[in-house]
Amino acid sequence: MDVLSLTAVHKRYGATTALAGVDLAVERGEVVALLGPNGAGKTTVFELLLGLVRPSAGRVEVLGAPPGRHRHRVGAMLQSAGLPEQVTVGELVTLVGRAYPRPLPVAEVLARTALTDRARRTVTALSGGERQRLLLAMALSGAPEVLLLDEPTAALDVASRRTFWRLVRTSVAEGATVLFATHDLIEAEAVADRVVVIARGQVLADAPPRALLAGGSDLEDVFLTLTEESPAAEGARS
């Protein structure tokens, strides 16, 4: 059953195209890694599914419904959330919690997220890392059947990222369904059973990394050939 869908889907700002007849379909108890550089449409495929933008054209389903319809099955993380900064860990995960039905007890997802010991500190005294599992924890609070996760580890170093993916895959290993964004290439070699790989706005490839990587080569020399990049021009754009 696909958990998530997206059918010859546009999005169009203006007179910028962010997505150009995208289709992509994640199956219950995936984990999908949706690959890409900046400025590809990897967010506003997360938008999409959260139902915080329409599509221009084409359809958007998420667990057999328009987005939004199912909004306490589905947990998020967003790159653009922000947080209270003199809320407490555990007021913060209290409080989200009280937005779904049958939300998980706050000690038991502060245990999950290994936020035990910060349940007092307010997010102002917490480490990057630390803000990031908090997310996690506010993502999880609903119990939900899927997890989208913008970014999720960006600027996270990697005994953090670690940290976080063993977070995730506990998740996993109880049902829950992932698609997460990312444009690091070990990462999503090392985590996806699929990975999506997306530029300038249109899907160039999907499936597993194993598949991807049949002719020899590493994920970034096919995602360099895919995409079209070079260092040159990744050095022109940073």
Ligand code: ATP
The other form holds:
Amino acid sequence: MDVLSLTAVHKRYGATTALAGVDLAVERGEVVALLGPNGAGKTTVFELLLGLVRPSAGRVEVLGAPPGRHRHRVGAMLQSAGLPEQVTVGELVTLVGRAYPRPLPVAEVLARTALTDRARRTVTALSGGERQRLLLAMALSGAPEVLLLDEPTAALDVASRRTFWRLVRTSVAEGATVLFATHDLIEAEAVADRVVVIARGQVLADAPPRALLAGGSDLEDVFLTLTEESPAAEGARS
Ligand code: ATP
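What would the structure be for the form predicted in complex with the ligand, rather than the form predicted alone?
And the full complex, kicking off with our chain again.
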């Protein structure tokens, strides 16, 4: 059974077509990168999977059910996520855990996200990398089977990125399924089992990084060729 699936999904916002017939399936245990230029429709995919918006046409399923049905089994990091500034890291992780039926112990969440020694700090006193790790901690609190991460490492330095993915890998080793968006092609190649390239609301490629690189070029070349020159990349937006 696919853990995540979009079938012939269209999403329109008035005159704007955000998604124009997307088919995407993610199996249990996979780590899949969603790549695409600005405005490609990546965030829209996450919003649909979380049930925050509904498709204009097509079907979206998470863990075999409509989005939202199994929300306790899904953890998410969204670009738009805001954090209360005066609450401490420990308090926030505790609060979020209370929303889940079987949360991970707070101490374990903090240890997994390397935040144990930041537990008493308020959100205002965190660095950018620590803030991202806090968002990951909140996403992990419910011991989710599925992680939906929309540009989770944007603005992180190289070392923080490595730490971040090492932490995510712990969840993957325990069976979690991950869909993440990134603009970093090296990261996609290094982290993902499969790369899905989307532009103008359409899937242009869906393959393991190695297969995309089979022609000998690097992922950046493949990405630019797909997104700038493919006929499928033209005219999807109304
Ligand atoms: P980025 O890499 O810049 O974050 P993205 O791939 O995540 O982009 P989306 O945010 O999914 O792209 O947006 C896809 C298209 O849908 C864009 O043209 C965007 O302007 C439009 N769009 C997204 N949300 C809305 C909305 N609520 N109302 C109107 N248009 C929207």
